[in-house]
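Let's start with one chain on its own, the form predicted alone, as structure tokens.
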Amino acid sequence: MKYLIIGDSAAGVNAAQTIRSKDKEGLITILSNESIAAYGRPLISYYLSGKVLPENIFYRNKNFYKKEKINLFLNTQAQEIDVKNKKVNAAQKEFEYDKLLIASGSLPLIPQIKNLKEQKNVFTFLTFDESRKIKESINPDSKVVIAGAGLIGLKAAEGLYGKVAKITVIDLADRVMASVLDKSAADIIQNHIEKKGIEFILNKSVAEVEGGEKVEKIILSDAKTLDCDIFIIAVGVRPNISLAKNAQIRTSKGIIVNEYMQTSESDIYAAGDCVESLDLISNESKVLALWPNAVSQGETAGANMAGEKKLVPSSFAMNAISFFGMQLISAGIIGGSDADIYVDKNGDKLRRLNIANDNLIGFVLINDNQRAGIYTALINDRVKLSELEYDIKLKDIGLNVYTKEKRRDKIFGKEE
């Protein structure tokens, strides 16, 4: 049997791994368009600051392709799928298959902003690569702009801090993290970062940059003018779907697969970031990307390529992060106008629970984790909030929040 991934990230390497697990003898290659095999995304921003060194930030040891017979092949860009005669055409040469895992991530957003191009200061923060380029083009002098306040944006914000002299964050919302956090939550993380000298200018956005081979200026959407060194892109990311899509793979925003993970062409899974996946909250079909999904659908979409019959596990949004020491989880969905919310807010705490129809939908902890496994088994198990012994806005709840009868279950598994 040959295996094709196209991917060496999450969704790609665990899926690999789980096919060796179940298949001891068949081909399994990774196409790879990255310089170095596979790695801790979420590190990028600490390799960055110097917090983690270059040789600490792989996701398995540099023996793992070896020890699982995979082939590696790096700087390989994955061009087309020919599902007739069940190849992919790359780097010039020709990968059979017989069973084809998509696993090609996502790809920044990059809004029209006049007169960019492909500047020598302007950067993306979404891979190794352009980390280490960010790092080689700074100096203690540099005056760094980042065009969004999401994630991505304070990460690299952080990564930054320390190393250049000006970082100034710009965003169209009226507060950072606007997809995940509401302004109370956001107002709590933007304090935080501003302590450190980090500027924000909100309700803004970059219209217009000047320079000739750099970028030298900013021009925003009220006409400001901001010096600009280094210029980082960070309004968000989109799936990788073009090599889906122009294969007549069906496709929306995501490439869209079933409970196995499996495409409209049978042979042909997809994982990860450039999938669509059944959100257990709001039962529907969205984007969730997010590590620890890439990997349960890569297990996933192993096994069932090995011959095995695996559901993919449910799946909701969930974001757990810090910034300069503050630690944020976010989980479910944080909004709605038919839902209960309670905010518990205390300096630079804060506990958000959304409530509808006796069921706990979403939560943001800042400062305040404790708990956070607690409320995210109520979510995942769709408790209704009425039959437990106590109301979880109570601040001290644990196992005993359950009845008797469900902390059995809970610690020794249920009984068939």
Ligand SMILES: Cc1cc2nc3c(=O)[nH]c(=O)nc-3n(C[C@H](O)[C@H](O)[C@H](O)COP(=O)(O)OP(=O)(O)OC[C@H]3O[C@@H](n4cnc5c(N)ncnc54)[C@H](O)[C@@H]3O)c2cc1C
Given for the second form:
Amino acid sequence: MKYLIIGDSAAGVNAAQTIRSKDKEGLITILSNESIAAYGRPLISYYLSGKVLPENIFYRNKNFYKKEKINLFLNTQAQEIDVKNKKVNAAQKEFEYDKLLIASGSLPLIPQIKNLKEQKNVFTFLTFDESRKIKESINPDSKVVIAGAGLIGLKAAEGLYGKVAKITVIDLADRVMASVLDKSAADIIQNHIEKKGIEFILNKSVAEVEGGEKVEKIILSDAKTLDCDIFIIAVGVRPNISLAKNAQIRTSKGIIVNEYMQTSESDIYAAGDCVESLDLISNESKVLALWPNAVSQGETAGANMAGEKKLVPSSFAMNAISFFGMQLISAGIIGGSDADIYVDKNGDKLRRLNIANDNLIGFVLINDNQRAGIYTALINDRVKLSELEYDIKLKDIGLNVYTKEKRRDKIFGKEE
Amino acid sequence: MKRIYAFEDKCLGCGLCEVYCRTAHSKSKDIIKAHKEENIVSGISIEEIMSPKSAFYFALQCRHCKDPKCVKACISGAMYKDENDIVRNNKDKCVACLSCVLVCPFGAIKKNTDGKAVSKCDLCVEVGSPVCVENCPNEAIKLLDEDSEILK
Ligand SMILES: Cc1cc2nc3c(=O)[nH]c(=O)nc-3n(C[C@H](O)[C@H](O)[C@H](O)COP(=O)(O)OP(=O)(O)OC[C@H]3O[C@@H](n4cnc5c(N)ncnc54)[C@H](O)[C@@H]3O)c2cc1C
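The form predicted alone done, now the form predicted together with this ligand:
Okay, now the whole complex, with that chain kicking things off.
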């Protein structure tokens, strides 16, 4: 059996590893257009700041690919999927497959900005190479402008902190992390980051850039201008679906897959940031560009490619991140009007629960992280809150929230 | 695989398991120094159950799940299942993002006091056998095979 995987990251690596655990003989090949083997993509900001050494960024041990007998082709761009002949074409080579996985991840969104070309000092922040280039381009006098106050923009700001003269973050929304947080939670994060001397300009977008080979000035939607030595675009990501689309595989925003991670072509699977997943809470098909989701989907795709029948686990948005030591953990949805929102706020600490129809459907914890996973489990298992031992609004969560029998079953591993 | 199981009818809530866990995972291996100087987060914790008449307790640590959510959620590859199926965390790779805390359905992973990594039970692989079990005065925590009779 010939297994071919496009993309060597969370989804691709876990698919390959799962295939190998089920098929000891099959030929497994991974194509990657990056220059180094799989790394913790979220760690590129830690690499930028120097908190993670280059040798510790790798997702798997040095001998992983050899040990698992996986042929990894780096610097190899898959250019076209030939569905009829079951081949993938790269620049110098063709790769045959019996089962193919598309795990091509995300691409950066590039907004419409007047005069934006490929100026030398314009960067995105999605890959190790991009982070390395930024690291090589900055100096202590650099004025950095970041478009986008979402996770990636804020992480870029954190990575650059202390290494440059000025960091300004611009966002069209009225708050940071707008897709994950409501205003009051976002304000806590923003204030904390502002204390470090990072400036925010909200409710504005970048309209135009000026300069020659390099961007020198940023012009905002309100005509205000900013000096700029380094411009980082971090307004969001979009699923990388062009390979699938060109091969006439069904796509919408992302690649469309069934619960076995199979695309509209039965021998072609897709997993990770490039696909749409069914959101457990809203019951809508969504792109959930998150690491744990990519890992689970990669595993599921791998198992099915190797001949098992494995359903993909349910998924919903969730995130754990820290900004300058402030810890943010969230899952589920922020909450609309009819939901019952409970907020417990104390200085820099926040616990916000979003409850609807006797179910927890979302939470945000800031600097209050103990046992957050029990909340996540309550969402995931759609636990009826009225059947618990106490009202989760009234005290910190623990396994003691479950009834004695339920707790025993959990601790004794009866639910595995 | 052998895991540690808690029996809440026997737990006195004395906290000795936590004390021994911290000591075993300290540099000094000295009970006083571990607590006064090293500031270690215990891999096991006592939880309290309040009932109208009195309080009950149980001790809980990592369940070393068959299909561990924390390993899948880990963004750095620090959390892994070793060759003996023990879920372990490589502190050199851990950046304390707390993705594991976000998904652990037992609440059994905690941030270290230095904020640089997370802590969890490692079944005392480096010590030999689990010190919490050995030092529990009332046999409220036991190291048992997963198919052991008393668990049925
Ligand atoms: C700075 C940053 C911080 C983040 N922080 C978090 C976080 O805290 N928590 C979280 O859950 N998520 C976080 N994420 C998101 C997370 O990294 C992604 O969800 C995850 O990487 C998705 O994995 P994937 O395998 O689907 O795709 P990707 O990691 O995007 O990998 C896809 C790979 O395929 C390669 N590729 C694409 N097309 C081709 C082709 N034609 N030929 C060959 N190779 C190709 C790409 O170069 C890439 O290497 C962060 C992302 C960034 C950038």
